[in-house]
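We begin with a single chain expressed as structure tokens, specifically the form predicted on its own.
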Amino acid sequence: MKMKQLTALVLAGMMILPAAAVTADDSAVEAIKAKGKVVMTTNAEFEPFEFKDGDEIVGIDKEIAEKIAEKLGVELEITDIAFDSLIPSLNAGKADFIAAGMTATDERRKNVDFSDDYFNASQTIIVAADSDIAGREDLDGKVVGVQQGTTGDIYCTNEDGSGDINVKEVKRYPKGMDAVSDLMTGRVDAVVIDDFPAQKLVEKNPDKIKTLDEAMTEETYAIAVPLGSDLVDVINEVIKDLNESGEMDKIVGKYISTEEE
């Protein structure tokens, strides 16, 4: 690529540029320590993992982010944004570590480290309740909207190379609610979301909408931190407690039934 055109796509916010290593003598968890927070943030727009509650952020991964903090011994601050501005905040020094229903990509391992898996998650897809839409298939010719920058926006894009739908327009949105939304009113022919937010939006509109029993693909979540951090030797400890406590089941079925209606 051309120097003129990295420079445009930078400009243009099209690229994240990889975080520079935190440093052999950088410790991330002395200075979290040393300051009295550490800082996760966000984007509550993603039940049941982070959502708000009134004016409280709620869920699953803010849970999770609350045993971190008293692993630490220090206070627990959320900052909430947009999904796709997480990992650029992060290696902006803005967070510590991101908590967001995040999957661990290749492509961004490239700018972020991630911790050991919490979860096994998937894709779903969402369709208008009358729709003949039935499979992943389906989707060709279509048009899909997805919340941006989600791994959903990925696959619907090829991005990842798997080549095996072929939609006619993918719209992206900053909420997943907003896609929905437009599926409702007929904007878009269906929606791709992970699994339990869309369970959760189709659980407020029945007559309107439903998922697919065909997953778009299986997916694990997993804890972002800058590169070299080593706050994820610390989160890796606590995910690894909190499953052997079986206290990660207990915070999950909280926010997510496992029994049959």
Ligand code: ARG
Given for the second form:
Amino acid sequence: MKMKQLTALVLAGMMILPAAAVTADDSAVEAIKAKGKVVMTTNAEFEPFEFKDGDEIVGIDKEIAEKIAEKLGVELEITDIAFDSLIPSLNAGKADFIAAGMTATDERRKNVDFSDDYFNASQTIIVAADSDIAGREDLDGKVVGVQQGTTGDIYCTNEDGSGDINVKEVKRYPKGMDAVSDLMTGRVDAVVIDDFPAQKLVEKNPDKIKTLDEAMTEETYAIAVPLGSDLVDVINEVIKDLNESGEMDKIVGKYISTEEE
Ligand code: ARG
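I would like to compare: after the form predicted on its own, may I see the structure of the form predicted together with the named molecule?
Let us now look at the entire complex, which starts with that chain.
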């Protein structure tokens, strides 16, 4: 850039600097309050955490997000995009937070800040009802379907360096549901996905597919904000309140029925 242009930009920058711009830069919370809305981004292909009921996005994460909006005293807006676009979109300023059953991993922590954990999860295997595959070891040499960019993908491709698993091929799908469709037509031997979404997928086709008992990973879900965003404090307060009041259990209970019940 030429010096003159640079000077012009600096001057232009100084001219728009007063009050509003300064607060918006410093405090995401102030900017959100000024806008009157908070934007959550998600991938609504992950029942029971976020999925579509007609045109509406519903689920556990959506309900937590509503509480966040309530706490801020603003409206909630939701955008629904591909899972592996969530972090880039957040960091492009298109959303204020990600609530997407997202596992808080160290790799992701390089690009986002995570709230406190709000849910424990693990990767689970789904296979055809009559499959011989009984656990992780049986996946050796098999074709496995995953949702692109998820921890299931990272685990099966050994990108996490765990070296736990040695499959022949990992097929990546935009939606977990697409992987399950291919499982039912025999194009993949197994699907690896988070435990509760796995349960929901199997509930829709109980005579064709089943989940295996083995929990392959230990993961915790958290809400992501841009690095340094003060919104994380508000989100943590909401999570704490929901846990202490028993409201979190109520929300989860609406979508997940445990066997004991
Ligand atoms: N927990 C997994 C991950 O963080 C899967 C999340 C998928 N979420 C979704 N809304 N599609 O990678």
